[in-house]
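Next comes just one chain, in structure tokens: the form predicted alone.
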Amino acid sequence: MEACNTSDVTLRAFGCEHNLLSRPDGSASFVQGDTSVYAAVYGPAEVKVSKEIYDRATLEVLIQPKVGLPSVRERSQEQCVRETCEASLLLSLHPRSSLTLVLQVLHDDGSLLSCFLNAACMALMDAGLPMSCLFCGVTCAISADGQIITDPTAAQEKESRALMTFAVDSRERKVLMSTTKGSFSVHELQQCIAVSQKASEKMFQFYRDSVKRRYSKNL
């Protein structure tokens, strides 16, 4: 776990684990303070006729929630995961095949997507898939008064008048995805989208640290 503290930006303790389950090519956990989810990549593999691209892989995402059948919300969310993840797939070294991305939420206090995010960036990491880039999930909610919260709780989400996530990318720092919920005015989501590119740079390095304590292990 690690806490993340910058002079503008604040993030709940995080952490990841690597490798957790033993029938996917590629598994982790994520946890954003009381928020965690499982995610597990299925592939490259044979792909269905009917889904099949000939030039690339097909990517499913699949969201299952702690209790009952999938809803809209995770339909939405499922959209948003899968086209920050072909942002980032070198898709096209794998035509004709499948690749299935799997996530379940074990708890849900909050910036749920940018938790799926960050569990899918790792898990992909893990199964050793080409990608021209990483990337994180940073959510930012905007109170009443104005202020912005990063990585904000279920209770924030639920008293913010705009709540927004973003993916960003481990290169150039651009937004690969966002999605923005209330009302907000332009100025105020260059804000946030600021404040997001600067909580990503904790993400990354949070990343390295991590792959690096694991192959070192490992060697």
Given for the second form:
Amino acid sequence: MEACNTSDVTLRAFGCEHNLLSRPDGSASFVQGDTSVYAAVYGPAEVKVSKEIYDRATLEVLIQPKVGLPSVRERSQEQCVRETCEASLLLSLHPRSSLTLVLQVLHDDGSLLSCFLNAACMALMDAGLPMSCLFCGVTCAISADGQIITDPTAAQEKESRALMTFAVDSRERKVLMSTTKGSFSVHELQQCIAVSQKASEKMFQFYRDSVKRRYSKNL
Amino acid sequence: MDSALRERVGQVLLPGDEFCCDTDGVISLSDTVRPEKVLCGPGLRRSGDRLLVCKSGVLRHKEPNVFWIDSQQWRYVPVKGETVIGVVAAKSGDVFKVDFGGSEQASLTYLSFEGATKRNRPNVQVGDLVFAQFIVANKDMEPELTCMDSSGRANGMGVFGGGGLLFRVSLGLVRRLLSPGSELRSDLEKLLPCELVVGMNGRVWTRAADVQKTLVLANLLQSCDTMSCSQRRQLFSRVRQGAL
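Could you please show the structure of the form predicted together with its partner chain, as a counterpart to the form predicted alone just displayed?
Now the full complex is given, and it begins with the chain already shown.
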């Protein structure tokens, strides 16, 4: 919510709920401030012959906006999420099957793509799909006066000079995916990556706590 | 590796966690070195000299050296030797296609029933429920079921009779039901006498004295999924006192 320097990363309040839908094989909701997303995973299920890949599972990501039909913006977000998920999932363990990930926007108040990524990771984990590592999404905005804001709101996004979203993996804190908008220097980009890696620590600690809570009943 | 794993038994692990082989690069010549063997179950993968976790869940251990991740999930992935409840989806020539809730349908030949011969075909219709065992379950091949054990006996497998109710529970609950000496099962037995067939694919078939009791049983089992041990005891005692 607030602007921050590299030493102390502030994120809006975030939360998550597991296994809240009854029909899908795995589901999760993720809330970051006022941004809220539902994710549902179906699979490994039967695959259409035209989409079948002989040595790995086919991953399909569908993003449903709050109102109206998915358009070009959703398509590009779908691609970002899909490529991140493909990098972390062990798809070769389920050849000739399909995985479908549906992301439903409930409310968009900035940092939507990072919220998609977090919800997707939680839902995939909930479905029990084999993953090599976890990932989380962090959005950074560079304001007009050069300040880096992590997890910006929609208003902050609008005022910003540049907007970047990174997906960070849990094992080596490496960048799995990045998407940027606006103008910035190389130095600023590197600063933003460092900030998101720091922010990801918080996220992964939260992941661990929330999964622990989920399994608390059958420890 | 063995001691590192033992330390974390009962803890919740996440994909990406790893265990390293704790060899310090020195091999003692005087001591007899006993090779350390670890058997990995579901959720653990070996990669070089490391052990990677690929599912979230609780790390479990069975003496002497078996480790696995106990996770709560809904989608079934076939494993050779496991018994499942399937629905006959199609009949094509000599094989039945059986839907067991996995990524593709399994095949079941008409000769894999007890007493079936080329002349004497088993009476199986589309839509029937079968309790069967996997003889082929491989990620690269079509799964194959059989309704006989290795000695040619039905051994409880085959087509279900009329009546009863089929419902779905999570795979974690199924494993809890089937584990030897399961408290949940003994509690249920005390509460309501019934027939219960549990497939590893999360499908449970039950039949009690009448329809009402069958429904009560199904609802109880489905709600057990998200309850801790003490909550379950409380619920069961309420039911026993007549709060049906």
